[in-house]
Every structure is written in structure tokens, then in C-alpha cells.
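As a starting point, one isolated chain is supplied in C-alpha cells, in the form predicted on its own.
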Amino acid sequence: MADDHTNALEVRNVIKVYGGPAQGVTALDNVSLDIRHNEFFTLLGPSGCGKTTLLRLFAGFEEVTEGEIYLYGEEIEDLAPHERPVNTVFQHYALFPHMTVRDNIAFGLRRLGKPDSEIEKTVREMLGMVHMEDFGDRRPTQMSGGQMQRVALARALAPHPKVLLLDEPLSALDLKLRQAMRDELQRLQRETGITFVFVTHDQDEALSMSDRIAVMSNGEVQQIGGPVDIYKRPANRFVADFIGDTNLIDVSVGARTRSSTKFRTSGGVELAIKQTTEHAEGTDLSLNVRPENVLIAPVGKGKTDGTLVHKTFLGRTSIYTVQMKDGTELKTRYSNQEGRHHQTIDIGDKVGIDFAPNSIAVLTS
């Protein structure tokens, strides 16, 4: 195993085209990225963005059209799947229904020719690791979806792969179980020290579990970064819009000072923001501001005024939609803690609109 300063996976200018040259469909378009040793790395994006294709290239289930992939410094495009020290956990578990849990976990070890004593020891360790010690003699048909998912993880981890690939492994589970399995996956990754590469379309999963995230769209990587960076400092409109709830305001740059900028919406609303911008006056931009950073203020006390047009109760929080004078709607999120002033505001009321300091990301594309 390589040391902590080595990349687990390196992707260099990878292109994947399905079909012939004339009518081919480009699934990956010149993708390059590094995945670090002992990292929980997530490929995030909508259906058809190329994330699962990239995972299948890592596993050897698909062939690269152009480019190189390195696993701990070794080029692997020409290696068969069974020759790569990686394992995959699929969305639908792919357990052998006629085998017990113990035999499912032992399957890969037997194929590797491990001695029986080592297999028995490893299976026992894996059952303990996923808290399934009492389920060794059961068959998959006798277990819940969450239990089967744990067994699938144990089976994939048993041979101690250098990289574990996870293809939307939580999407078939209900919400509470999905949330519990997020914690379980993080724990397993920390305990084993194995590099996890996780594929999902669920932003909450990506933000809550990952060390770093690659956001993908149309076969291209839009941004790579930690969860906080991607959430607070999106690279473009796609990332801003895809990662959680947000408000995107189309504006042009107005008068600037050394400490603030006046932005003007297409409907003529002026927003004086205490943030500088390098963009010239008249440049068309988008302002990205998360709902928790849009603040309801008394009329005349914010950046502009608006009208409350909608309220959505979500238990711990509520979403308030405020319409500016030009028709632009902004969502703001508030805690439902008792006694908060916003709880006295009704639909149709006039309110001020303010923004938390340094909370606006300026986007050019």
C-alpha cells in the first residue's frame, strides 16, 4: 500500500464515447481528477452526467476511449476487473440469494485462494465491523434492505481492496435508514483506511459524508472541492443551483467603491452589497445567496423591500418566499424556535430584505 502522500486514483484526460465515430455519444469529455489515499471522495451529479460511467472505468467494467487512469501510480486501463485491487458495492447489493451471509462474505476470499483459517477470521471481523455478528447463518431473503446493504459492504471490504467503489448504494433505502447508513459508511471508511469513491445524485449525502466532491454535468467536471467550499463558493450557476437550495439573482454591475458594489436587477431593483468585485460596470452576472443568508428585516431597513408571498412549514425550519418589486422571488430559511419575530409575518405583508455579511457568491457563468 502506498503512503499517505500518494494519490489512490489519477484520471488524466479521459474520454468515453459509446457507439461508433459517426453517431457516438460522449459520456465523459476530457475528465481529469485526483483522488487521494484514505479519502472519502464523491462523484455527484444528475442522472446521465457521467459519474457512474467514470466509476465503471475504475472497476474495469467499461473501456476508456482515450486517456489514462492510474491506481496508486500503476496504469490500469488494460487490466481486467479481477486484476484490479478494487471492489464495488452496487445499488441493489448483488448478494447471492442461495448463500448464507457468512458464505457471501467469504466468496471473494475463496476466489483469491485464501486459507480457510484466514477466511474464517476475516469473515468474523467483517461481521463485527458491520454489526451483523448474529446474522451469519441467514440468507439475504431473510433480511431487510439495510441489513443486506451491510452484508454487501462486508463482502466488498473482506479482501481489503485498495479502493472501494460505491454506486448509489443507499438509494433503495428509506430516509431514516439512509441517514443511519451515512454515519455507518463514514465510520467504516475511517476504521479501514480504505479509499472510498462514492457515486450519488443526492446533495445531502455528498455534503454530509465526503472529504471532497467532484460535481459533474454533461460528462465534465464542473468543480472539485470540500463540501463547505462547494456549498459556499460554487464555481458556476450549475454547481450553485445543484448543491442545495439557493437563490440566483441575475444582475449587472453598477457603481463600485473599494468596499461595496451596486448591482441592478433586470427589473431595475438596486442592491448595494458590501462586497467588492473585479468585474467592470455593466457586466452581466448572477448573485448566488443561500436561503439561510437571506434575512427578513423591517421595511426600509434592508437592501430592498418586498412582499411575503409564500410560507412552507418543514418542522424544524420554515421557508419564506419574498417577492421583490421586479417580481424576483427570494427564499429565506428560518428556524421554528419559539418566539422568533418572523413567525408573526403573514402572506401579503411588506418586509425588508437583507443579506448576511459576505454571504453572496458572484458567478459569471
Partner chain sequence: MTATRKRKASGAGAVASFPGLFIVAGLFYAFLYFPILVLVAYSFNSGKRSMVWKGFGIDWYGRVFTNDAILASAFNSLVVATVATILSTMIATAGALALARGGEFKGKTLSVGLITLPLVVPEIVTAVATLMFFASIGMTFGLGNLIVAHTVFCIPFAFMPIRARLEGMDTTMEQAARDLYSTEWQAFRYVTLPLLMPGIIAGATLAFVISLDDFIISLMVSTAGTTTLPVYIYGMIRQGITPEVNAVSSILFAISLALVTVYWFASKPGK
The other form holds:
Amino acid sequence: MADDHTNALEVRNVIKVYGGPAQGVTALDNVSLDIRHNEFFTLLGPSGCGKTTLLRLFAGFEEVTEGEIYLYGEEIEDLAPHERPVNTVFQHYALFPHMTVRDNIAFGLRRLGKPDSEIEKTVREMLGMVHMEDFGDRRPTQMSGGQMQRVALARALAPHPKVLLLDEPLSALDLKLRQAMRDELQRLQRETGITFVFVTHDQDEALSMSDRIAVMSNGEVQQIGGPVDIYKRPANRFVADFIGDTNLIDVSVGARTRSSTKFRTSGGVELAIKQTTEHAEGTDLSLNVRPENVLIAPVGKGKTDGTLVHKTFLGRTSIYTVQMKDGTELKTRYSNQEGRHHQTIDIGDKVGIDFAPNSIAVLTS
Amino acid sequence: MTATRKRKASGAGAVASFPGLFIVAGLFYAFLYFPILVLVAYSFNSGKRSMVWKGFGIDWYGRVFTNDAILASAFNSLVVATVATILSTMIATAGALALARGGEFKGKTLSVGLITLPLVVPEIVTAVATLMFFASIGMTFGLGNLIVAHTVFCIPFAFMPIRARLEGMDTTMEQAARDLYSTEWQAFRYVTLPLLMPGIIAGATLAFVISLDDFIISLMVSTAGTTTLPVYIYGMIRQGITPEVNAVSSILFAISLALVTVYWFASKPGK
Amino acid sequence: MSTAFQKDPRSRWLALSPTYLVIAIFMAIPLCIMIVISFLEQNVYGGVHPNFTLAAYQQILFERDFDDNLVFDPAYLIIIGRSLLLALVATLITIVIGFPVAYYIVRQPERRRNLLIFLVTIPFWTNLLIRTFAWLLILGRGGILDSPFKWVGLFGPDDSLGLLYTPFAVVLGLTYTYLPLMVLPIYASLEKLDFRLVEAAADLYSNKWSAIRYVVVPLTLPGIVAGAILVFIPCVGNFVTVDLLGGAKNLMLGSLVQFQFATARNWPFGSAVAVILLLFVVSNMLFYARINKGGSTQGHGS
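Please give the other form, namely the form predicted together with its partner chain, since only the form predicted on its own has been shown so far.
Entire complex below, previous chain first.
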């Protein structure tokens, strides 16, 4: 195996255009990123953002229009899929319906010309690893979605690829199974020590499993970072909006002091925040504040006052919507733990609006 | 920009693609159409011997239209095909409605099997069986015998597109019609039948083509006065190939081609 | 809501009755009569005597010599063997050509795919006699294939490649006639094939040939078998191609049947040969039904 200083995958200025150069559709627009050895890396974004295209470029199902891809230092973007030591777990499993589970798992090893004894041993190991020991002689068509998922994993891991590519593998499963499979995937990644590249549009999946996440949109990488980083310090409005619930307030920079800044909304509400900014007075920007960091205070005790306009009960938490004087609505999330005072507030009541310290991110784009 | 990129290896993006396959496909289509092109080309040969090119001419087409025997057999073919098409299309439409709208019932598989029987049995077997049957019961209605024989093997060809159309049709429209105070008959007359029409046209066209082109059954069943065009052409070929055969064959081919095109467009879904 | 056909079985059967009547009377009964006639005595003037005999079937294997003894005569077995062999060769050739062609068509964009399929079906719907006759112009003495040799001066006016009236001409004609019947079912099963499985094979270290060998062919086998049966059955029973391109030396089952009725006037023997043809058809259909049944349990739940 390569040493830890080498990246598992390096993407350099990759462009992918479908169709002719003249009227083609750009799926990837100058993407560069590194995926480290032995990490659980997630490509996250809405459909059409280019995440699946990038994965298919890794697998070799598509050809780059421009740019290079390196696998442990070796340039691979022009190699055929069967020439690359990477394997894929397909979205709808793509298990061979005319073969038993055993033959499915042995398929890659057979094509690689491994000796029968080794194939048999590996298949048994893989069946054990995904807890499918008793299913070796079944056909995939007689199994449930979760079982097919495990076989697909075993099949892709059997040849011991340098990188495992997972194309939204959990999207076809129901909620309970999906959550169980998250833990399973993390366990497999740790056990095998193989670099996982995981594609999903589901932010919960991405946040809960990944070492690092690349958030993509419109064929470009918006931000790369750890789950906490991306949630707390989104690089731009797209990332802030796409990951979790949030409030985005359009403001312009007002008077600044040494330790605080006044931001003015378009409707004229002034918010004095204990936070410095390097942006000049009059600059237009957005404030990002998560609902759990918006606090309801007594009238006059917050950064500004407002009115409660909507309550949504969600079980563990409730979402309260408060309206500032200029009409801007902010969502605030509260735990429904017993004895909290705000449970007595009703729609139409005047409230103060405050923010948790250091919870506001300033976004310029 | 694609052109400027230098590929270092080939293979990425080309999963199970065989670029040379278009040559095989090209040869296949050439093989399929070469004989027909030869036939049509020779039909415009002005020379007397069919295989020696003497120059372009349409003389032989003129000869076809003044040959009484050809015209008589063509007339027979038209009569047989027209009547057999009408009969087989009506029978097939009723059958298809019962099978596609009758739900699951005992004998459904048997019924479909019976309808497709004429497709399964080799034509020569059907031909001699029909011949012996007509002889045994002493049925000698001239063209009537031919019409009956043709109706039988036209039924499955008329049946298939009609049933396909019915099964692709949304039954909610019939339900909507019934909801809007139609009687069962009105729902059929004003909703089902108009929607089914392309399928019926496709089926009728197919039946007509099959009847017009049939040779083997007609050969065995027809008698001296009831020769159809393909049977007459066969006789001409047996006697020695003349350019007249080329011309009349080309005409028959053109008619089939036109009808098949009608069928193709009528049977396209979503119209 | 149910239709009148569902509510009332009588109306259902009323609608089906013309079909039953016509096909039963003019197809099923004639076939039964034919089977009966194959066991009756020949009337030399055409028709039959109503006496039971196995003579027609005996005639396939034996011949009566001058002393009225039965002597084994392989002449008709040779014809049966030739029918099966030439039909088999033609079927194999159509598979070898038909599969790549169907594969090519299925990989095209949809609009072009429809056009290409239309072009495959056209010859199938046009007159078999005419299409076969066209090969006479190509293979025959002084035909298209002879002409280059004549221009070059290699052939005199009476020389010919002599391709017509050979087994080669018969196989060529059969292949030409029934090729569309092979392309269409293979195309239909390729169209249903999930090409992501081919990607999965490539991902698991298959080059494109192994992907075809281990994934595409096994999964389209039902289409290939259907095509093989659709081609094989009419090949065995073919009359037109054999008659026009094979001549008297290359008699096959279909032309043998026709000969018994048109020329030899031996109804029982002709019927017996037709019954043998029918048996080939039935056994092929049973074989196909069995294969399909196996396939459907495999595909269950997918």
C-alpha cells in the first residue's frame, strides 16, 4: 500500500462536457480536489451537481473532457474501467441476476485470474464480513434490498480495491435500514482500511459518516472540509443553505467599533453583533445563523424585538418563527424538554430576539 | 477542446462498446436490401433477356398492365385480400376486446394459443391440411375457398397490434366516460373505439399485406380460375425468367412497402 | 369498475366465438383430418381409401422391392437429415450475424434505433417469393455474381460460378429470409438488459469480451433461443427457398410435402411427412416453454 503522504485520489482541473463542444452541457467545471489515503470521503450535493459524474470518472465509465486524475500517484483518467484497481457499489446494486451470491462476489476475482483456492477463501471472508454466510447459494433476485446491498458491498470489496466508490448506495433502502447501514459502512471502512468515496444528496448521511465532505453544486466544488467545519463555517450561501436548516439575513455593514459591528437589514432593522469584520462600511453581505442559535428573550433584552408568527411542533424540538419589525422572518429551534418558559408564548406575542455568542457567520457570496 | 486533449490510453468511457460494429451492421443492411435493389433495377431493363442489361426503359411495366392474365390474378388477389382483411379484422377485434378487457378467466391462455396457432404451424402444413379439408367436405366455392383460408391466417396478424393497443390503453378513460353518464355501449362507441382505431388500422394493414403476399397456401388451395398474383408470378418464374416478372414483382414490393409504412405509423404508441 | 366482458362470461365468449369458430373449423379440424389421413391407404388417383394402415410411415424408412419385400431405403431419411442440417446451419449463421447487429442497433440513440428496426422488418413483410426470386438474378447463370468474370473475360457466355441449385444457395436463401426473425427477439431482450450490469462487469475487471461472454450473452439467452426457434422451424418446413434456389437435388421436408400433393398425388405419405414436420414444431415449442419457465423462476422478484 502507498505511504500515508500520497493521496488516494488527486483530481486536477477536470472538466467534463456532455455532448459536442458547441452545444454541450458542462457537468464538471474545472474541479480539483484531493482524497486522502484511508479516509471516508463524501461528495455531497443536489442532483445534477456533478457528484455522480465525478464518481463515474473515477470508475472509468466516463472519459474526462480535460484534466487529470491520479490514483496513488498514477495517472488513470484514460484507463478503461477494468484496468483500474477501484470498485463500485452501484446505486441499484447492479447484481448479476443470473448468478448466485457466491458467483457475484467471485466475479471480479475470477476476471483477475486468481487461483480457485484463494477465490473460495476470499468469498467466504466477504460473506462473513457482511454477515451473509447463509446466503452464498441464493440468487440476488430472491433477496431484500438490505441483503442485496450487503452482497453489492462484498462483491466490490472482494478484489480489495485501492478505492471503493459508492454511488448513493443507501437511497433505495427504507429509513431504519439506512441508518443501520451507515454504521455498517463506517465499520467496513475502518476494518478494511480502504479509502471510501461516497456519493449522496443526503446531508445527514454525509455529516454522520464522513471524515471529510466536498459540497458540490453546478459542477463546481463549493467547499471541502470536515462535517463540523462545513456545518459551522459554511463557505458561502449555497453551503449554508444546503447543509441543515438556517436563517440567511441580507444586511449591509454599518458603523464598526473595535469589538462589534452594526449590520442593517434592507428593512432598516439594526443588529449590533459582538464580532469584528474586515468588510468596509456599506458592503452588502449575508448573516448565517442556525435556528438553534436564535434565542427568544424578554422584550427589549435582545438584539432587537419581534413578534411570534408561527409554531411548529416536531416532537423533540419545536420551530418558532419570529418576525422582525422589517418583516424578515427568523426560525428558532427549541428543545421540548419540560419546564421551558417559551412554551407559554403564543402567536402574536411580542418577544425579544437574541443570538448565541459567536454563532453568526458572515457570508459574502 | 476535446480534440486538443491527448489520450494516453484508450478505454475510459467505452464500456462494452465495439466501434467496428457499424461495419457488421452496414453489411447486414446491404445483404438485406441488395437483392431487392437488383430486382427493381432489372425491372427497368429494356432488353428482352432479364439478366442482360440493354438500357433503361419502362416497357415491361407497360407489358404488365396489358397482360390480361396478370391483371386477372391481381384482381383475384385484391378481392381475396380485401374480404379476408375485413373478416379477420372484425373477428380479431372482438377477440382482442374479450381477451384484453375480460379480466382473468379460464381458457384465456387456450384462446391466445388458438389465435396464434396459424403462426406456429409451418405454412406448407397448413396449406396441405386446408387442401385436404376442402376436398374432403367437397367445398368448391372458387375464390370463397381462398378467402376462408386467408381469413384464418390473417386473424393472428390483425389480432396482435389491436391487442397491443388495447393493453397500452388507459382504462380510466372508459371509466370516465361511464362516470359521465355513458352507457356501456356509448363508452365503447365514443371512447374505446376511437382510441383503438390506430390499432385496428395497423392490424387491418398487416392482414392485408400478409394476404396479398401469401403464396404457399394460395398455391395449394387455388384452382385454375382463382390464381392469385404471387401464384401467377411463381408460374412465370418456373417457365423462365422474363423482365416482366421483375416489373410485376417490383410493383408488388412497392405496394407492400407502402402498406408496411402505414402499419408502422399506425402502430406507434402515443398517437 | 368492470367491463361487460368481466361481468358476464357469456358476452366474453360471444365475442371470442367467431375466432374459435373460424380457427377451429378451418385450422384445427383440418390438421386433425391430416393426421387421420396419414394413417389411411393411398388412392392412386388422389384422395384416400378409408382403411387403416401404417404404410405412409413405413414408406419413410422402407421401400417395397419387386418381390413386395420391405427393404430399408435411406432416401427419405437423407431428406429429413438434410432439412435438419441445413436448417441448423442457417440458424447458426443467423445467430452469428443477428447478435452483433441487434447489439449495434440497441446502442444507438432512440430515433435511429426505431428507424433501424423498421428497416429490419420491411423485408419480412414483403413477398417471400419475390425476395427469393431476386436471388435467382444474383446467383443464377449469367447473374450478378457471374458478370464480373464475364467482363474480365474469364467466363464465356455459357460459364457460371454454378452457385444456384446447391446447398450453399439454400442456406444463403434461408439465412436471408429468416435473418429478421433472429434480429428482432435478440434486440428485444438486449433492449431489456440493464446496461449498468455491463458497467458492473467492467468495474469488476472484465474487458469488453468477457463482459459480453459472462453478462450480456447469459442474460439475453432467452432472446437468442426464441430467435433460434423462430428461424429453425420455418427453415425445416420451408418450401419457396428450397424450391427456387435448391432445385431437385436439394429436396427438403417442406418441398417433399408439396411434391406429394402437387405431383405424386400421395396424400397419406404427404400427410405423414407433414405430421413429422408438426412434431418438430411441437418439440421445439415444448423445449422453449421449458427454458422460459426456468428463466421466469430465476427472474422472479427482480
